[in-house]
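Next up: a single chain in structure tokens, the form predicted on its own.
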Amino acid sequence: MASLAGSSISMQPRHALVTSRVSGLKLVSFMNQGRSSLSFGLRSMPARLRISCAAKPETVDKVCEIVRKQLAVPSDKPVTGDSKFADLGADSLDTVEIVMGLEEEFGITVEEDNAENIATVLDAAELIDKLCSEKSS
């Protein structure tokens, strides 16, 4: 007996699993005493969605430190890449001061257009890495 739950397959030991490949399609059959009890095809699919963080971990950490200091965030409240400035209590003036602190720390200049798009620590870190790499090019 075979059962399919989520993405895992469990089988009792007396069953055999037979696979074969036909032009990119992998055929899978479960055999029970010579009789096919379940058969289906699996096709490899290319990844359609990739999530990646372009920012270096050390940049994210440094931005977290600067944000924590600038907003006087208590040490028991986490500040991570996903932290939104507004959720940490920042108003528009605080956000401007954070950007100024980041510019000073990393030796970059953040244009107003880019500064308006910064909502999270990760947004800031990704922008900083981008500007630093452009600066060194």
The other form holds:
Amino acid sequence: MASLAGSSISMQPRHALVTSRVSGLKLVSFMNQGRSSLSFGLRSMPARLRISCAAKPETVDKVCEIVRKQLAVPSDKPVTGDSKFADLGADSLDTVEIVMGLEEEFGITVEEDNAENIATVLDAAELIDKLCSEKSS
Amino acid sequence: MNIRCFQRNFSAALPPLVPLQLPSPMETHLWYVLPDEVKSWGLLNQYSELLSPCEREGVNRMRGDQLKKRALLARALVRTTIARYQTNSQMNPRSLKFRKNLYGKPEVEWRDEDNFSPLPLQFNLSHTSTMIACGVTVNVPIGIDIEEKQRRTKNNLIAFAQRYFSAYEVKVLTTISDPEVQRQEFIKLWTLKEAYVKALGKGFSAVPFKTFTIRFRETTLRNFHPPGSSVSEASDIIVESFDDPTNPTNNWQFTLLEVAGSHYGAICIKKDRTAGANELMKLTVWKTVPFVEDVCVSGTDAVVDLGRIIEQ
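Right, the form predicted on its own is done, so what does the form predicted together with the partner chain look like?
Then the entire complex follows, led off by the chain already shown.
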């Protein structure tokens, strides 16, 4: 996992990663048809897209759980990697609470400029994995 | 509820929008909609006709009918409100174009090819599940934030404040012994801090919450009315910024309100340099249902000013 995370960090500046991730995400959800587990999709995806999906499935699942709890999402509504916080009804206080919940769960500190770029569950999961790997290195 | 598939069977076209007078300098207009009062699906469908395709897509992405309705009302409110300030000709709310500034703050995009002249308006939106509000000024940066009075944080309130608020603000909150009062003061402080960051318009990473303090400051006003002068004690809301000396913080004026008995609302505007030191922001508040009715609620108990306590 470390090499995958490493390749996503060294690849491109953050905003370019966002751009490629947007197109990557659309394809991910099309191919996986809403499955939240990313590891399945990685095997069948071309190398270009593999760079964008750097978050561990267990991180994504944990983030989904925290988001679902904070926003009181009804159990019949799916929360997946490409779920946007705003589309689930998060306002700014919710988003800050989610970030705080993630900090406590994963033992990390999220600076404001990183927090501001979190729009989806996957954004949060990727940032968490990045901060966790920086912490342990 | 997918608004694109909604059956169209409205019997009449929307009535023309009632025009509005622009706010004067140092005046703020605040418009709010209560979603629970907008029940007509025909009306909601007509609102959806005002939106750009991109906005309609944004509404449809929201998960759940209540969230879709809220997003729809927010766009309808801002489009109709701004269109009504047009003085020369009828501005079609559908024709307005919006964009985001460099930091993501929404603004109107005025184009030469449109049939109406640009308005020197600035606006800011905020919403909760039970209210959508839009503040409007002329030429003055504005930020607003509303929260339900009953809002509870999922995290421990003091832990949250210690993580995100300034040391002074944490101290103020911790010294409040009644938990309910403490919670209310927390929510008020949150709305004030949000309104300030939104007024600055540079995103919250440019002005992290920990880097500024918002507090009440006692001031004294001397009234020179016959038969003799009297002194009033007043409380101003001020912001003190720790690390941005290039942005003198006495440039910003705050108003804290209780709205409709259910919400706290904070408004932050940039002060006009030519205004007097104690010149207050004039505020007019309307409850509205676009195309249907406006009710001016200033001076009623639907609007209570919490920020300026004057005792004599």
